[in-house]
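Here you get one chain, nothing else, as C-alpha cells; it is the form predicted on its own.
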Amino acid sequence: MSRTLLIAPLLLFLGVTYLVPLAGVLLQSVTVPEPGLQNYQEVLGDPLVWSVIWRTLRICLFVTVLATVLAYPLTMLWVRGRRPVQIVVELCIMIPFWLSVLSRTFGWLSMLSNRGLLNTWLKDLGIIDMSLTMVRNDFGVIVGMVHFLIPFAVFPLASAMRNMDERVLMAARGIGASRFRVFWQIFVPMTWGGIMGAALLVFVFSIGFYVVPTLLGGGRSVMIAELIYLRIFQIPDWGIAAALSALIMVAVGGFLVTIIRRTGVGSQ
C-alpha cells in the first residue's frame, strides 16, 4: 500500500500529461468537423499522405541504420578505450545534449548549403566546379537527424557492452580465435540486445522529428510531423491531423511490439 501511495503522484502526472492529450486527439479524429470515420477514410485514401508516409519510413530506416552503426564504434571507445580516449569520447557524447536542436540544425545548414563551408572548401581544393546540393533534400535531412540521434543510440549500446561477461572473450582468445573472429562471432552477438534497443530508440525518435526535416528539407522533403503541423496551422484541418496522428501512433506502437516480441529485447 505504501509503495502505491509513493508512485501515485507519478501515475497521476503521467495520466494528466499523456493520457488526457491523447484522449483529446483521438476524440477530435472522430468528431471534427462532424462525428464519424470520414477523417480516417480521407487520410487512407490520400496519395499525398501515403507519399509522405513512405518518405518518412525510408528516411527513418536510413537514419536508424546509420546512427546505430556509427554509434557502435563510438561506444566501444567510450566503454573499452584508454582513459584519455574515454574522456574525449564522453565529451563528444555529452556536449550535444547541451546544444539545442535548432542551433545544431542551423549549423548543418551553414555547412551544407550551396554557399556553405563544405562546398567552399571543395571548390577551393579543386575537387568540384559546381556546388553540390546537400540541403533541401533527403540527404541533408538524414545527415542532421543522424548527428542528433547518435548520442541516444550510444546509451543502450554502452549498457550492453558494460554487462558483458569478459571471461567469454578471454576464453575465445585463449583457444586461438583471432580478434576479428572474437568481435564478429562473440562480441557483436553478445551486444545484440543493445543494438536492437538503440535501433528502436532511434527509430521512435526519428518518426516524430520536425525541426530538422523542416529546415534541412526546405519544404521538399516533408515528413509526417511536418505534414501534421501543416494540417493544423496552415490549412487548417484539425480532424485530419488528429486522424493522421492516431494512425501513425497505432502503426508505430504495433511495429515496436512486434519487433520486441520477435527479438526479445525486453528480456535481455
Second form
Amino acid sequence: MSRTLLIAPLLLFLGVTYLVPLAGVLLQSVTVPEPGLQNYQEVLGDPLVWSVIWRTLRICLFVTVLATVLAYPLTMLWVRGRRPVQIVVELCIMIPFWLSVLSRTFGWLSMLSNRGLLNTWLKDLGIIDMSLTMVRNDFGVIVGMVHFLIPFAVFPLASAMRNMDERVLMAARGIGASRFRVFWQIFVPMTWGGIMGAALLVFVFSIGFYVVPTLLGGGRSVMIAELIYLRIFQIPDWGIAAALSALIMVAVGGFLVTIIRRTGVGSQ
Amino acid sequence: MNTSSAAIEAVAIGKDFGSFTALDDISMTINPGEFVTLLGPSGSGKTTFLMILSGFEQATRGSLLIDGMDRTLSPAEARGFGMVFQGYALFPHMTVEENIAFPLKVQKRSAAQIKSRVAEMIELVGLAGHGHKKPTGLSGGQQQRVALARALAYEPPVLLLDEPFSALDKNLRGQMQEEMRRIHARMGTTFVFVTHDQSEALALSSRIAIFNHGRLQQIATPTEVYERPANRFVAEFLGEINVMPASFTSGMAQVGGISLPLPGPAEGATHLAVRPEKMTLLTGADATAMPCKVTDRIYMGATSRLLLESTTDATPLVLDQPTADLPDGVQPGRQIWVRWAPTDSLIF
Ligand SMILES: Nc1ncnc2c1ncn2[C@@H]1O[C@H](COP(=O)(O)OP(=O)(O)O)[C@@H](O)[C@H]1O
Ligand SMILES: [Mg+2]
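Follow the form predicted on its own with the form predicted together with the partner chain, if you could.
Next comes the full complex, and the chain you just saw is listed first.
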C-alpha cells in the first residue's frame, strides 16, 4: 500500500505527460477535420505512405540485424576481454552514448558527404576518382542509425554474457571442442535471450528515428517519423498525421507483444 | 566396455594466486584405473588441484606427467580428460541426448555410432525416457547423471569429478555413490573424485588424498588413512577420535593415570589418540584400563554414545557401544574403566 503511494506521483506524471497527449492524438485521428475514419482510409489508400512504410521497415530490419551483429563482438570484448581492452571498449560505448544525436549525425554528415573526409581521403589515396554517394540515400541513413543504436544493443547482450556460467564453456573446451564450435554451438545459443532482447530494443527505437534519416537521408530516404513531421508542419494535416502515428503505435505494439509471447524475451 | 586409462604423476605441484599460496608441494602418483579421492575441508585446494590436473589451470611450480610424458603446459583441450563440474555445467539449450552426443560429435563419430552410444550411456546412468528433456526439466540427481554420462560417453582416459554429489539429498547420494562404483568398475577409467565428505571418500575410493591448507597430508588406502592417520589433522578429519594429552618414556605412554606399551616411536609427541569404537568398557577396576566418569549417555538406535571424562585429568572422551551390550547401570555419574589394545594407540 505504502509502495503504491510512493510511486503514485510517478504514475501521475507519466499519465499526464504521456497518456494524455496519446489520447489527444487518437482523438484527433478520428475527429480532424471532421468525425469519422476517413483519415485512416486515406492513409491506408495512399501509395506514398505505403512506400515510406516499406522503406522504414526495410531500413529498420537492416539496421537491427547490423547493429546487433556488430554489437555482439564488441560486447564480448567488453565483458570477456582483458582489462585494458575492456576499458577502451567501455569508452567507445559510453562516449557516443553521452553525445547528442544531432552532433553525432552532423559528424557522419561531414565524414560521408560528397566533399567529406572519407571521399577526400579515398581520392588522395587514389582509390577512387569520382566521389562516392554516401549520404542523401539509404546507405547514409543506415550508417548513422547503426552507429547510434549499437550501445543500446550492447546492454542486453552484456547482461546475457555476464550471467553465463563459465564452467559450461570450460566443459565444452575440456571435451576437446574447437574454439569455433564452442562459440557457435555453446556460447551463441546461450546468449539467445540477449540477442533477441537487443534486436527488439534496436528495432523499436529505430522505427521512430527522425534526426538521422532527415539529415543523412536528405529528403530522399524518407522514413515514417519524417513523413509524420511533414504532414504536421508542411501540409499541415493534423488528422492524417495523427492517424499515421496511431497506426505505427498499434503495429509496433502488436509486433512487440507477439515476439515477447513467442520467444519469452524479458521473462528470462 | 574396457577403455584405455591413464596414469598421472604430479611432482611437487604448487599454485599461487597473487601472493596467496593455494597449493604447495603436492606430489602423488595415480595409477591407471584407480579411484582416487581428494578429500579436505572447503578451501583446502581440492578444486585447484583438479583444475591443474584437467589443464584449465596451470601450476605455478612443479610438473605433471601423464603416462610418463610431461604435460605440465598442455591445455585442457589437448588432455581430453572427462570432467564433471561442481554444479554440473550442462549445456542448457540442448536436450539430454544432445548433451551426451556433443563430445561424440566433436570426435566426428558416425551418426549411427553416436546414436547407439548415447542410448547406451542413457541406459548406464538410468535416464531412460528422459532423453528429450532439457536440463532445466530435470531434478538435481538427474542432471548429475547427465553430466556423468556426458563426461564418460567419449571414453576419456581420466574422469575428474568435483563434488558431484554435494547438491543431492542423503538418499540419492547413497544411490549415486553405488552407481559410481559400478560405473567405475565397468569402465575401468581412472577416476579422480573431489569431496569434503569423509564417509563418501571412505566408501568409494581405492586411495584417499587428504588436503589441508593447500598441502597434501596423506595419501593411502581408506583403511590406512583411517587406522593409521599420518597426523592429528587426518585423524580428526576422518571421524570421531579421542585425543588425550600424554607423556612418553622409553617405550611406554602415560595417559589418564595408566601406563601403556607404545606401538612405535614417540619422539616429540604430546598426545595419544584412540578411535571410540576401539575402546571397550569395563564396569570393574583394571590396572590396564583408564578410570573415567560417565557424563552423558546418548541413545542413537543400534548404538549408544557415552560421553566420558577421565578421572585423573578430566579429558573428555566419547565411546560408541552397541546399545544391546551396554549395561543399564552405566548412567551419568557412574565410574567406569575403558581399555584398548596398545596397537590401537595413535601417537601425535
Ligand atoms: N582464481 C582464484 N583466485 C584467487 N584465489 C583462489 C582462486 N581459486 C581458488 N582460490 C583460493 O584458493 C584456495 C583453495 O580453493 P579451492 O581449490 O577452490 O578449495 P576447495 O575446492 O578445496 O574448497 C581458497 O582459499 C580459494 O579462495
Ligand atoms: Mg571446491
